[in-house]
Amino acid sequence: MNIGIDMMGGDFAPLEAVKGLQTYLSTSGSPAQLFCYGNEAQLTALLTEFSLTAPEIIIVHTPQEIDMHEHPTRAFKEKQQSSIAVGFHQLATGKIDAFLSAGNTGAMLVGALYSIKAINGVQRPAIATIVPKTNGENGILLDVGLNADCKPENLNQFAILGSLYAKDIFDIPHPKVGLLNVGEEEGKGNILAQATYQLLKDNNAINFVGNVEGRDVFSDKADVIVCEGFTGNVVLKMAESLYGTAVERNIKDDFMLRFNYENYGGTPVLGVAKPVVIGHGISSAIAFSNMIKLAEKMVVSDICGDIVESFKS
């Protein structure tokens, strides 16, 4: 298995990316081959400093970088020798099996949508995030930012994508799917929610349990919660603020600690042909290590292949 890593992406890269390699290699019994895209001189110096001479590490020199604040489409097009562009090229040509980065999110999405492309039948790929539940398990929320405006058909497909992610990555055999809404009863919500409810109700490919209110997001009412990206991103940022507030106020609580993004590494782009994982810009070594593990699990489970099969019809 070959996993590509953008070593230059993120506020603390490449240092934290290299430390992430060290963490991953020290905790993995059978590590994947790691293709590291970035400035060869910088990476070689850091790998030497941390005594990382593992045969699993392969440096691919990329003389350019896409800055966090650059225009995504323009930067991806003009910087074809950047770590992100080269990584996607090698993912598209089969050199690597998965690609991850904590760099420019927009450029990562451009690469995912235009280099790898959406799976046939998927109208809009989505970004999913993990939602900690009070019972100790994890739920999935999507979309959380890629699609601010959606049609009912898009949300219906998100339900399928989220269900497959729950099955393949979290081993949930029959994930419960809920629609994020302003009330539990059928007929509640705006036009989008009302129309989506009926599609989800009639969708035999999912286990639809009805509407889910904001107060139910962290409960066990649903394993997969679907919404358009605008609402999903608001919920995601609110959850991040809960963790930030707990740290700021020195609140020691096991449930609150599970909101730490580093525990999950990154978020997958669901619906594109190959595994792509996007990390937080402030990712540290733990986050990089967990991003690699998520990419590894996506390859092993062949979630992209399962999505292809589900959308053939």
The other form holds:
There are 2 protein chains.
Amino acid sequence: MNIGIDMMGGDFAPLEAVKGLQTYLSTSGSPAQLFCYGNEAQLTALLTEFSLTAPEIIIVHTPQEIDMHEHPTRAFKEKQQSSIAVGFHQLATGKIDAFLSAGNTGAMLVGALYSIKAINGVQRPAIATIVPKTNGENGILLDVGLNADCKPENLNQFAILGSLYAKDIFDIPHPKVGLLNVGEEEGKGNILAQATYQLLKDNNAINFVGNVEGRDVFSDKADVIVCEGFTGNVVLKMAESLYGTAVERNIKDDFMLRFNYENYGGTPVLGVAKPVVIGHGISSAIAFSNMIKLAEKMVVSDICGDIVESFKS
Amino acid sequence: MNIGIDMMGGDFAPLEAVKGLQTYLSTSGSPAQLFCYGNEAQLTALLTEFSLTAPEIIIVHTPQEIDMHEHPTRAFKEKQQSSIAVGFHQLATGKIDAFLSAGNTGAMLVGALYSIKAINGVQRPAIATIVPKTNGENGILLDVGLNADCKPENLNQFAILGSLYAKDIFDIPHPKVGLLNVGEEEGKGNILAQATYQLLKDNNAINFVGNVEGRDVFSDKADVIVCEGFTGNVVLKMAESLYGTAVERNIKDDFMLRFNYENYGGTPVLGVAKPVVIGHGISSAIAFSNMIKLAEKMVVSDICGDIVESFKS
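Could I see the form predicted in complex with another copy of the chain next, after the form predicted on its own?
Let us now look at the entire complex, which starts with that chain.
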């Protein structure tokens, strides 16, 4: 298996990306081949510094970089020799099986949507976040920001995408799907949620358990929670901020510490034809290592193939 | 000052309501007159049991009750002798200056919107929640559930209502107003947020500080955060659930414990002509006492008068 890594993306790249390779290689039983896109001189120097000489590391020199604050579409188009553009090119042509980056999120989405493209039948790919449950398990919430305005059918598709992800990545055989809403009863909610409820109820491809409220997000009421990307993004960022609060206030609680984004590594882009993982700008070595592991799991489980099957009309 | 209290509303009424009177009277320097709506026999027995004989307590016998699960509009219309209906009648006729209940939320909203009515110019009254800030201060978030679907002008009005509340109740002279959104920059967000941004920017009646993200909800970036009632309700319930999590997991942290709804007592209905406070169904004595104090503060500060002034065209 070949995993592609943008070594130049993220606030602490390439240093943390290189340390991430080390973490990954020292904790993985049978590591994948790691295609590392970035400035060869910089990477070679760091690899030497960390005495990293594993045969799995393959450096692909990319003379350009897309900065965190560049305009995504323009940068992606103009910097065809950047680590992100080359990575997506090699993903599209099958040289690598998955691609990940902690760099410019917009450029990553441009690559995912325009180089890799949505799977036939998927109207709107979505990004998902892992939600820690108080019972120790993990759930998934989507969309968390790719689609700020949604139609009911989009949320209905997110339910399928999220269910496949929960099955393939969390090994939950019949994931419970909940609709994020303002009340438990059918008929509650805004126009979007009311219309979505009916679609989810009639969707035989999922195990719909009804509405879930804000108080249920961390409970085991649902394994997959669907919402439009506006509310999902607010929930995601609120949850992430809890980790910061826990650290700042020295709250040593296992549940609170599970809000640490590093544990999850990155956010999968669901509904595009190949595995793409987008990391946090502040990604550390652990985050990079966990992103590689998530990408690996997405390849092994063939989640993209399962999505193709599900959306065949 | 005359404060009206629905003694029959809430899961633990009338017991916790009576204990709430006791808590209020023992902690208030110059208590208001308390008009207590409910079953006279039950209330008298409890007042005797707790040796509560304060001259401030005035029982108003109401032979009917609106149950927590009754259909709000129908129940309000059909049970004109219920504690909620009589309370609103006396609020409308000026017998009392404010009314509060931990009972059927829907019926309370029906009363607020149809017996008391929106202030001239206010398109949509809103309900607000207090947001604890990590710096120890309090902020306000609205709407948290009354208006699941909103137009930009509604959110613009919530900004004014919230600012007046922050001024009158929290004594913040120039409250910072933030728009809940998925990114910091102007132009971010769903269609509603994008259009609202422009209105808030042009609104001279408020101190608009721009977008705030999910991670900023508990920071001091804004004193007043506006959003539609769908996202607001999800945020509110997520925040409330954190208190439960803190208690369950024995997290003894001052900030986490401030998510306890009891501290705030209840949710004001902003934009209606008289002070109305709606409490949590699980309201305890402390919550009832704090609801009375909030109602008092709404009367003393004349927030309704200030809203009338602000919305004069």
